[in-house]
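One chain comes next, on its own, written as structure tokens: the form predicted alone.
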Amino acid sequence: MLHLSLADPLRRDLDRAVYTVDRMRGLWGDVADDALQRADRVPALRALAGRTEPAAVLARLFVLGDGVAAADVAAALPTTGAAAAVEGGLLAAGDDGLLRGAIDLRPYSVVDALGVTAWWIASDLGELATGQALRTDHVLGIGGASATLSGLMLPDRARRVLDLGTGCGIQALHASRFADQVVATDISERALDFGRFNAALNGVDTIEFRLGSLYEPVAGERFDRIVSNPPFVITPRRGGVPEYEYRDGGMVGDALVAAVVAGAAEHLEPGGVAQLLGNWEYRDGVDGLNRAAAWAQDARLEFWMIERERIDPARYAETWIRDGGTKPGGPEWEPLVGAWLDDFAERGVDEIGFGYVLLRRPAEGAPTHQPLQRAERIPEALGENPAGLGPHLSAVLAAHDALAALGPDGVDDHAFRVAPDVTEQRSHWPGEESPSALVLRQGGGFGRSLQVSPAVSAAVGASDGELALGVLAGAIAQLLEQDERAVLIEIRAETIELIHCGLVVP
């Protein structure tokens, strides 16, 4: 496998070549870059054909799977050396005398709540470079799911973080930015090899890698944070259906996600938070999101679950069969689709939900009258926030706790303020002076749009942290010539909901 001794010389060569996201996009252009997102490498290959500057050579080798002359490789990797790169598992020699990448190695940059960071991430070559179906022990690089989870991570400082099912180590690297120590586990030794190499390549020495399934490698230990992009894909457990370590957890249906949720309870410190992605099944008309919420309730964990999408069994099967490299029209396609549909039919599965899960072990001495228990559906929930949703989730958790601390009798005497990203939209029927609809829009977070009454709109507009909610309600009731108690009840209930959505802040 990869030789860790190559990490330092390779880092120097990548630095020297300016092997960055922006440089690569500049080399092959926007059209080719867009084509690569669609798994089409031809425009990029044509753009880099014959180019021998180090960044172009590295991109041809490690992203496009192109063959490159040994002399050009030696010039691009002067510190590492071409021979050492072959011996160390970075490159492979072809029968045509050319060298090709034995791994995928590409630059990665991200903007999060802590600022801008850039790494190089090694993983197995994908279909785009090899032209073949994936091996069952394939180690995935940075995909859409891993990018989603990293954007959801709370940015708050943590002492110890567990990355459960680390894969190539990308979540562990993200966690290392806010954690004193990260423990990264995986059932795949191959994945751990890539994780160790990526940590060394990027100069991160606060991650400990351990082999084992789920929570076995950390038995008896607790963490301030757990993050996991678990192998949650629901795959038939029958002959002829390939199972991929990076996505298939070896359990029937959605049992693996349920096991990750249940196990979090004994591995979180009081007040600790777990964040993961997952699938849940809708069985015989039983709501899948409610089933997932029940997993957390049974584990006595607080929860915030967000279902992003829900699809039928046929589309689910097609998505993941394609993910493994099998194309429609081939001899394996229809038997595989049939196996997936049979598996779902045996359990009475009508639909499959996908979404985000946030769990929290109640802190010692925390109020018990208002636990965090939310299950909601927000399509395309990650939105366009360039720094991800992590800061928003953290702020809403803090607001929930502040509200719980006030207690049911303290809300009316507390002053609130409207969040700075909130705007109001008013709609009028032609010729009418009073608005027919008032909508509060959230610029950040989940980008929520909530229709409110004139009384609530007035209360939000006047919420500048100076006047208590009860005082505002009394003044608005007089202005609107409405019953003061009825207005207070309405404004109180809506303000609490707006706080839970991040539009109003205690």
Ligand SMILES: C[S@@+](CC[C@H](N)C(=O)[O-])C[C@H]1O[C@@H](n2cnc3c(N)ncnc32)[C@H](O)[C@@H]1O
Contents of the next structure:
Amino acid sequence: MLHLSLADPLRRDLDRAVYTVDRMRGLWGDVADDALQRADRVPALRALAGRTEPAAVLARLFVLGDGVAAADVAAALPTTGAAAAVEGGLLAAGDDGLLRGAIDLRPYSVVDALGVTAWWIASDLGELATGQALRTDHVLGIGGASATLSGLMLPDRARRVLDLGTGCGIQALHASRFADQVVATDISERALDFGRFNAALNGVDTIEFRLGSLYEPVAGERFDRIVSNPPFVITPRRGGVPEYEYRDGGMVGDALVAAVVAGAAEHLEPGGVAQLLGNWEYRDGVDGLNRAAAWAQDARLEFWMIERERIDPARYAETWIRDGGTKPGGPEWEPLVGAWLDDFAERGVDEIGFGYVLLRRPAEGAPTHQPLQRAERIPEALGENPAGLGPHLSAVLAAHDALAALGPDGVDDHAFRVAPDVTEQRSHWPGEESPSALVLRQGGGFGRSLQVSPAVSAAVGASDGELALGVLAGAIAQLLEQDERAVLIEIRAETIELIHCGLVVP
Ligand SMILES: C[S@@+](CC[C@H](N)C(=O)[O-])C[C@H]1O[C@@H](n2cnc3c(N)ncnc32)[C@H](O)[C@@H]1O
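Let's see the other form, the form predicted in complex with the ligand, since the form predicted alone is already up.
Below, the chain from earlier opens the complete complex, with every other chain and molecule after it.
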């Protein structure tokens, strides 16, 4: 258990040592930094071998799992003190007389819609530092999925936010930037310990940590926003298969994600939004993305489901068995792959989708004729989003609502604008004057590419917020010598789609 009383002195020591992301990269260099991303610590260990300046000592202890002499630790932690750090759960004394980190503690910096922020995040040491498989109650640090979800968060102000399955508290810290109050829950007391420590270490006092499964700790409460990177990894319920708390909610198949979606309805304020990551199974020919959309429909929530990738059961099994520290070739590998494949076969699963889920409880008095109900596949690389996708999602939600407010009859009288990050690519057959394909490209957002007709291209190009869509369509039909009504119907439908993709703005 980490002693919360250490948070203040430790912050002073980390600050004084300039223990930052840039400093660490500077200390061990780009090659070692890249090697660390691939879980190889050797170049970094070599770069820092024998280095005793405080930032180097901290990185050796808390990132690399290196042993450091007590005198050097004392010099790096003058306010905290080496003995207090051992007693308070930050360090452990080895048989070799050296001190080592008992936790992972590293700087983290990010740019979001509110600007740059930097924190220090404590979590359990990973395999890189311990050289051992993870314990089943391992508390995860900031991984790829954590960064994906925090980047997706709507940056708009909120009164209360729930972070379900908070782990080391990273989503709660992000949410605290735009929320008055955050409730962070987890089934793991150990995770909550880390979460509380991280909040205190970073001087954030607006997060309340609560123990319990799913929505139990917030029974009867509602939130403006729910965020969750839930333990969505599908795991066979069979003897011999380790159940890692950090990634596995203990249910069969994708039932955990379905439960988080179903429960959101009861815990969102009207107009409130839930954002989560998830897996969904394609079963016996039933489309997995449609199954996920049906969870939201059953809960009477608006939804925007985005499938980013889809993989087969064998690749899924390999990914998550490796993630737990088991490598091909060992005695456990084949039985584990077999267990995963049997489990998927029992439910007729032939593919597993991964993606982003956005749910919204309809606002009171909101127009009901055009609810947000989108389920789409976007496997492409994302566009340029320095502050994450959150601002884009927020803008598209606002655009959807503005469109709904216009009503079915108001669209033709409205003047739209092309978004500033849209460019057009024209492809010509050699020697041909008119293009054979027109593609609109989005620089930010999801980096979409959408092929359009010459009429739609002309309408988008002329959408400068001055001319109503109906007037534009009439002029374009005349120019192209096409039927006016047919051109209007096409331009209207495509403009609505482009608004939902963020390429055109009401
Ligand atoms: C994938 S981790 C996410 C951690 C962190 N929020 C992040 O984004 O990096 C999932 C977290 O959910 C917790 N968890 C597992 N089962 C749970 C349950 N039934 N209810 C609430 N949390 C649970 C785990 O302990 C773990 O901390």
